[in-house]
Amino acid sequence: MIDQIKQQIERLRARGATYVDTRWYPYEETNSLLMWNGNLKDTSSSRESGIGVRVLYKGAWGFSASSDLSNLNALYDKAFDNARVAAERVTFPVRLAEKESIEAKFESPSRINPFEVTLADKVAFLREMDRLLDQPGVTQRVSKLDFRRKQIIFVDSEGSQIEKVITDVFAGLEVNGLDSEGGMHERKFNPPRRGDSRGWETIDLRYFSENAERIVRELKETLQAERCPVDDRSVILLPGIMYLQTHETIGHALELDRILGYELAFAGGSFVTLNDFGKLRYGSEKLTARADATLLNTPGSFGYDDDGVPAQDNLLIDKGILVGAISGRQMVEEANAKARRAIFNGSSGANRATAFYRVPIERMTNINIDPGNDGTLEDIIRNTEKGILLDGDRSWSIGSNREQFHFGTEAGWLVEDGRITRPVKNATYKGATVPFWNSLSAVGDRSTWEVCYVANCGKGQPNQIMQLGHGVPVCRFDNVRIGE
């Protein structure tokens, strides 16, 4: 197949394409469950394979794709007969950065396959779990798993080929709650990435049932609270959401073509321009930002992207200053051209596509800050005089441009004069980006900072849902508005 799709590219070279990649899928498959109130609602296993092919021509794009391999000159056909018809319409002519040809493997780590485990084997672990949860006052209990597995190879016409083998294991637990008033809480768990591998092997019974029964007693604690108050006070944001945080008003709004303005028709642009980069205080000094893409173990790192670029370590905000973006080849040479100087210095290789039926476009890959200087937890909390300790994302409301922000937490304990008073429920707390990143007055150190998996972020039209990673510190914002 690969010397087919060599020929194949070469076919399309000599009609006069000045660029030409392919992405086989030989497999990609997947397996869920989901217990609810101990009934497995869900057991469903996929798998599919297929190719997707694009063409560059005269400054435009075409791209096909089809499961069905049996006649490529056709596959190929479509996708240089669609970039030949854009090609006469094209506005701004495509450019590519320069990038090395490559030849190499990656292969994710992963001791167990997933999908070799029997399926006994996983519902005895979501019994236990549904055990655990079923408590007095949990109204609702859900725990699941998800698997996913595929080989990509890549092959484009500047001569590189690349394989890649990904393997990813999602787990969540999750209860509910009635309050006095009729008011429903939830409480989830979503372990963040442990260990160096991510295979089956990631799902620890033990690890998952200390979980288990703190998030029971802490649903309860909320069920218990009173509301939280309306009031300007310190946020000092666990992991649990302040990945969200990291995720909304950094991840999204720092993606190349969303400051481009190529999202704003259905997951918005960003109130980044190209003049912001290297001027703009996104936030205080405190504040390091990274797209890193070489963390060994978490679904933001894939050895490299679907430009054939490889995986980097990306600094996005240095000490406060807006330097990066999330970019890939073709974006990097429009913004440099659009801003007439040299802003970025070739691809961050991030330019993922979710599917061999799906065009690749920048995607996070671990949008990570920087652990600090200002302690643990417990420290953080002692020189905190008035605030307020939040976790776990309940909802979410951004600005379309990625401007503000209104968050809604899971659990919130308000802090008085050094010391954890009382937990509260309907913790919200809210802010414009820019200013509430420059309150960011401490961020604790490496004991704090965890990596959280986002298995269902979207963007795109058609819609295109990608995996990633977060590694987030405990970070406390001076001033914001909470209860609101």
The other form holds:
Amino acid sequence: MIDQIKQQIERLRARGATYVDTRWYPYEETNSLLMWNGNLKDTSSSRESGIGVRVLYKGAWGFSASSDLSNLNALYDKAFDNARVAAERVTFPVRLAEKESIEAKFESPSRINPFEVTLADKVAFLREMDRLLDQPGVTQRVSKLDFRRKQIIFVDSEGSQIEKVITDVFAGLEVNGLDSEGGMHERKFNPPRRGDSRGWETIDLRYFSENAERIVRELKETLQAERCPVDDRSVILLPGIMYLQTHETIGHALELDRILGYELAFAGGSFVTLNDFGKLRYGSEKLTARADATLLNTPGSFGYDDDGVPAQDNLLIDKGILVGAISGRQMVEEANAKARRAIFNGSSGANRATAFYRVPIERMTNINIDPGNDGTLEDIIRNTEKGILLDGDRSWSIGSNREQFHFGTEAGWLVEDGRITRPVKNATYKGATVPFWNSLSAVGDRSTWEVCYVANCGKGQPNQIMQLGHGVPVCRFDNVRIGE
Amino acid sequence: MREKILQTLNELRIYALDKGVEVSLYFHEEDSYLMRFANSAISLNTNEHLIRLEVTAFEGNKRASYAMITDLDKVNDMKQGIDTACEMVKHVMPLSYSPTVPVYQSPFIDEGNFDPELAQMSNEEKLGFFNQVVNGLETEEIKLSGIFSCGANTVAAVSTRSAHPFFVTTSDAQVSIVLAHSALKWEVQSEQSAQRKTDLDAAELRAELVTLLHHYTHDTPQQIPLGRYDIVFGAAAIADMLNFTSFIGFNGGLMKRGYSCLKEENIGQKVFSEQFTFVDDPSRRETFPFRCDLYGIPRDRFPLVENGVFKAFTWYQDDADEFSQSPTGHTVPHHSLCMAGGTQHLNTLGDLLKQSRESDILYIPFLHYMNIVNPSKGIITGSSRFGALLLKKDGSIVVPYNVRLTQSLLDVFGDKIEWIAQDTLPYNTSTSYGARNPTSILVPRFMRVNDLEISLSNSSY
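Okay, that was the form predicted on its own. Show me the form predicted together with its partner chain next.
Once more the chain from above appears, this time first in line as the rest of the complex follows.
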């Protein structure tokens, strides 16, 4: 098959294509189980295979995909024809940043292949979780397992050939309950990544059991709590909401395709301009953010992106100053040309597609905030005069240029004079992105740092879902409006 | 192609019967094309041809499913898919209720909403359409973005309970055209949904863009003060809010689980404005309808709200099975949601701008990134985007920076409605996450709602 792919690539090169690549998925398989109030509502598996072809012709992209591998000529011709028509409307001919020709293999670390674990063992885990969550006050309880495994073979016209085998395990718990006014509240546990692997071994029964009991306890506290006041306070974000704050207002805002206007018809743009790199004070000096695709245990690590560029660890924000972006080979060339200066020194290795039938676009890897020097969570609470401690994502809405946001959280506890006083329900906070990050007044140490994952980040047209991670510490922001 | 699909499904059905297993088979084929524009260029031109088969196996109260991307020629692979689902179902635990196996009492074949002229539009035609809309509107700074998505979509199903097949094929197109200022970062947009090629109207798209461009290029943008405003929503914003209302309002399963802002005792009560009528109407071809659901239940006009009175919850088959309710024929990839027009004669944005007004009116055509803040109260939040205008009572027009609205849907569609435009149009709400599922909601062009609070106002774009 690889020889046939190489022949097709050469054939299109001979027709005038300046670049061709192919992602062949020999397989991508999933297995999902969902237990809801004791009922195993979903037990499903899937398997797919196919091929996606990307062609660059006269500065324009064409793409075509099919699960039918029996007529590669037609598939490659279709991709070429799509590029040929696209070349009729080119304003900035696509150029690709230099990269080395690579022959490599990558396999995500996994000690126990989740697809070799019996269905009975998976169901037994869910039954045990359901038993633990089945407590007075809990009206809905959900336990879920989601396993993914795929093999991708990447071949391009520049001589690269890369094979990847990626395995991921996603598991989560959720409880819901009604307060005295009939309002629904929720509390979830989506386990932070621990250890150095991504297989079934991450399903630690004891760890899940402890957290099942915790989320039930915290839900009950919320159900009994008073409403969150409308107020201006310091907000202390635990990793369970800090990851989303980072995702929405740093991650998406720094995708270079968004900055260059390639998502304007749908996902939106970014308040960041090319002129801001190296100058914009994005946040306080306590803020250092990076895109690190080299962490071992998260879905934001993949060895090589779908441009064939090796995974990297790049600074995005250095002590508050914007210095980097999430990029692929195409966008860095266009950005440097439009800025008339070399902002970026090559691709940051973040071009990924969700499936063989989608085209790679700039996607987050692991967008992390470095731990700080403001101590433990207890230290931060002790040093907060008037605040609120928040955790768990309940709702999120962000302005189209990522310039402002409104988040609702599952849990909130008021902090007065250095101690937690009482829980509140329906906690929310909102703000404008740059002033908010500039109000960052405390960053927790390594003990507060957790790697959270996102299993369903949506972007692009045609739409794509991507999996990624966020390593984040506890952070405190001052003078934030809450409760609206 | 229909015959080959049905023949294949029948062969798989016979295979399952011979094995003595109970299965339902769900087939989906898409031929999708998407031309995407950005920075005044075609940034991507793509197509996918994909066939998916999902096998659901039943064994008493147990159920398991297996899905695959395949080809019609790979019948043996599909048979292996049946084998896999049947092996899985042996090892799952029983549900506390009996899941229904689909039964089609008679063949259901619907090809009436397929227009080959639309499904097979060439690359050159799509590019020509875009060029026709935006000819002369682009500048060095004002750049074109958008999509032209079109394709053919086929859904077919059969089960071991009956030899009769279910087969629906449709054509669809979604056009979204954005003109954005590359430095100032404002955006204006015009959109269209088509089920037939003749639904496409370049002149109408162009007229709306021209009107918005006039204001966005001539008027100075302003940060408007926080506070309460009388708001006219455009079709996109109305459709988005209706989608959310349908999700956290009318879904019986979610109501039973506590996620709904409506309760069982609300049935028969006036909950919304008397001007608000909202139905699921599969007779409207613009909604890419399913006239029969995937369990064989014929789908007819289903009132959700009539003149403000909440009429009924919708029940998906699985929820109906679990909660001992009667299914309402809503187990389909999407519903045919239609909001009735009102009495206000406003056919275009130009008509709205020319209308005399006794107070300032904020026009919000589109709500970006809406999300549910509190499902029990129906509270959602989202930001304005794509061409908001502040229509001053003195007749002048101001371009506002984007604003955030955090509001209960029970208020938005409640007694605060001042008027609803008479004219309705299909607003395309398709997404392409996973399998193609062309969807649109029939909505009034405009709806005015008074006294809504703006909770955040941007100081720039």
